[in-house]
Amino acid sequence: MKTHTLLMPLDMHLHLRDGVMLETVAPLSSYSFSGALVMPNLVPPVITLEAVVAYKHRINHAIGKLDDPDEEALMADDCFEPYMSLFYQNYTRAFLSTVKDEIVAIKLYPAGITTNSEGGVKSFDLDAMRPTLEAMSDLGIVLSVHGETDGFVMDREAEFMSIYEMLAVNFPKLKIVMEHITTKAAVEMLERYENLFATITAHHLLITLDDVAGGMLRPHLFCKPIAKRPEDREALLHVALEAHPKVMFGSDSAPHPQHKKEACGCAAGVFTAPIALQLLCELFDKHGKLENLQAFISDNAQNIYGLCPEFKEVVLSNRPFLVPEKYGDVIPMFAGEHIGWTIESVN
């Protein structure tokens, strides 16, 4: 049996939702990850310092993190840091100065482009955005971007490249993360600008649009941005497997209750949080690149974001794992199927 050890795994794009859903899914990430960048697209969105602090408290409660540091018997789940983000608005420098120690990023959504993004950016007016983006640059706050237009669904990310280019050129000291990239065009953009970085999901490394809709429609593989063409997946695989220093893992694990996925108007999101490390070990092992997984899953993110996560050691083996049919009311990717690797221990 082959084993592989990962240190301080990080998920740099995670949806934890709120309420009952938060209580269900947060422990599934805190078990095997040292930390995660938590998305702010709640209802209402996270746009104030008070909302950031309150949401982080709810996350810590959901993962069983004890409020009193003097209490004994801290759980392994306590070694998990929710890295918080704000929902993009045109904030003042004064406000950003007060909130900067509580967040690591501000997430920009084009208005209405994905789940709970109705309050996002309607127009990329540089004059209006400049004070906020310059303040973020000066304060070291990362700009995290869902990069899609409202054009034809297969072209939305490629069409957004001109906006990434505009932002990168006008704010050269601002770190900009192209979230959950899905196209060859986005991979190529990484090489053009020093301040552009990217997250890549496990599911976009594994599937194309044909897996989603080529036969019977598979709603639990439907996400935004939608999976693309084989040549796009190959471009993603190349930079991920080589652990390109400008890319890092972000699951974009996005839970929805079963009745919202298996419905007319299917909600967008693939739930992979409990199986992400197993899937990545299987994928990197298949391509003979297991030695690069540590950089993709943690080291690159630490360098890009300047993070120092708490120690966590996850040991996996190439022993088959049967993916549960459900976690609470959420159906995961590959539900009821065997995948090739399993988590043996977390320390």
Ligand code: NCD
Given for the second form:
Amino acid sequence: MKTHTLLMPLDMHLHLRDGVMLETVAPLSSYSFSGALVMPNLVPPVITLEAVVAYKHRINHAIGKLDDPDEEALMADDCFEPYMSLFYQNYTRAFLSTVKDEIVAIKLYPAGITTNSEGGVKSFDLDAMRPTLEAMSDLGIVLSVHGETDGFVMDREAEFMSIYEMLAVNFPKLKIVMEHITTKAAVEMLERYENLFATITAHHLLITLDDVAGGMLRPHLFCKPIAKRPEDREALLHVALEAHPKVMFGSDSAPHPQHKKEACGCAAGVFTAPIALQLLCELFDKHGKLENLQAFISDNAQNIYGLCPEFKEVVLSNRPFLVPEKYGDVIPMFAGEHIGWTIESVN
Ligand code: NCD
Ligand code: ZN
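The form predicted together with ligand NCD, contrasted with the form predicted alone above:
Following is the full complex, with the preceding chain placed first.
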């Protein structure tokens, strides 16, 4: 049996939702990850300091880590840091100064492009956005971007490259993360602009559009951005397996209740949080690149975001793991199937 140890795994793009769903999914991430960048696309979106603080408190409560010092006696021995984000709007510098210690990023969604993004950006009017982006740049707040246009679904990400280019050139000191990249075009952008970085999901390293819709339609693999062509997946695999210093793992684990996925009008999102580390070990091992997984899963993100996560050690082995059919009301990727690696212990 082969084992592999990962230190302080980070998930730099995670949907934790709220309410009952939060209670179901948050412990699944806090078990094996040291921290995660939590997406702000709640209903309504997270746009105020009060909302950020309250959401963080609800997350800490859901993972058994209570952030009120008076409640310290009840605190579980669970070290997981929810790195918070705000939903992009044009904000004032004064507001951003007050919120900057509570967040690490602001997430920009083009309006209506994905789940709960209706309040996103309608047009990329640089003059209107400049004060916000300049203030973010000065305050060291990362701009995290869902980079898709409203064009033809397979071309949306590639079409968005000119917007990334415009942002990168106009705000050279602003760190911009191209979230959940799915194309060769996005991979190529990493070399072109110093201030562009990227997250890559586990599912986009594993599947193409064929897996989603090439045979029977598989709703649990349907997400935004949609999985693309084999050559796109190859380009993603290349930078992930090499642990290119500008790429980091972001699961984009996006839980929806079963009835919203197995429906006429399937919600976008693949739920991978509880199996992400196992899938990545299996994938990196298959390619003889296990030694690079530490950088992809944590070190690169620590460098890019300037994070110092608390110690956590996850030991995995290549013993097969049977993925549960369901977690609460959510069907995970590979539900009911065996995957190659198992989490043996977390310390
Ligand atoms: C995400 C969600 O459900 O919140 N869905 C998805 O398909 N990835 C939103 C997003 O990141 O696009
Ligand atoms: Zn997402």
